[in-house]
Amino acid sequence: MSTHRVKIYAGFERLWHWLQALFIITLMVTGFEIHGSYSLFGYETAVRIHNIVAWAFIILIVFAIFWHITTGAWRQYMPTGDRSIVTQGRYYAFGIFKGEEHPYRKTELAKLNPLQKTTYLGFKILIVPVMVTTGLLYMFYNSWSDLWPGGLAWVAIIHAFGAFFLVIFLVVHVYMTSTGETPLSNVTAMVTGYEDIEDAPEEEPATV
């Protein structure tokens, strides 16, 4: 089938993805370093290091919100609500084993295809804003601390649950990453912008 090379991401939408994945790995490293996984940079750089990512990473997800309602961009993550999100998985699963022909063709106005767009909604409604918010609590202890004694280690403890599913989410993307045409095409989209689309397949003439 044949293809046409067209810019499918946008300039901030690039530079947003990269800066994103660099601030969650930074947040995850230093995270489970103050969690006491282990010990890379010490404790005290450690939360240093985290708390000021932390700023850095809500900075870009006000102007990401904005870039995305301005844009329209927001539509791009809105399910299907039909069953392709199981053919979807199943071709994840199985089917590119087997070499069978991806079940969703990508075009311009549609970069995700279902499992793609379920997976990066549920990351943007529900992981982000709850480690957001119990980072945001468990910065400003002192100003609560009063009103629910204790409360600190719920908040260690859904903040650190949250950090687990950062990890899935992690890898689960970096998978999706590597099933493109090669397993570097959808990186190299990524930075330079432009990807090869398929072209529609040509309808056949009727016949009388």
Second form
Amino acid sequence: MSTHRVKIYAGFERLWHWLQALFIITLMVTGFEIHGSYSLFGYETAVRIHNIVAWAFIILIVFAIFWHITTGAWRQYMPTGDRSIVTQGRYYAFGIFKGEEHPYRKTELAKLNPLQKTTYLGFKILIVPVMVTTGLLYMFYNSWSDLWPGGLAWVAIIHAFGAFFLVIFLVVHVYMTSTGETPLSNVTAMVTGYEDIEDAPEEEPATV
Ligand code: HEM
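Beyond the form predicted alone, can we have the form predicted in complex with protoporphyrin IX containing FE?
Following is the full complex, with the preceding chain placed first.
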């Protein structure tokens, strides 16, 4: 089957993706040191790096929200409301190992499959806000500790729980990047912005 080169990711989208990856991994590495899991930079330095990168992450989130709203890219994440997510889940659990075709074809207007839509929407409207909110509460504990003296324990537990969740997300996410047309095609697209997409049957040149 023939393919054509398609621009999938805009420049800002790629910059946002890789900066977000860098920030989250740095927050993860320093966060688990603060948690006491290992010693790498030293506690004080780990806290300082965690605080600086947290602010950089928040600034990036503000730009990303602005970009999603102004370009209309937020629509990419809206669920379709049919059973398509089940089809996609079945494909990753069984079909992919039997060499079946991908159930959905990426296009310029619909780059996310139904399972990605739901996962990334959850990431954006649940995990990231929970991490930012609990992180800021942690940072400004002195301003509200009188209101809820035992509150920090809850904030720490939720923040650390979210961090564990993000580790799982990262492992699955990196595995998923290898499930495109070729093992590297998804990562290449996120670097260059372009991907070779299979032509739709109706786009096949007519043979005489
Ligand atoms: C904007 C986002 C974030 C803010 C404002 C923030 C802020 C903080 C603060 C202030 C602390 C406490 C440091 C101290 O004890 O002095 C902390 C701890 C921690 N952070 Fe974050 N953080 C953010 C995002 C993240 C992310 C994305 C992760 C991991 C993926 C993460 C993982 C952790 C972990 C594991 C701890 C230790 C929790 C504990 O056991 O007490 N943080 N964070």
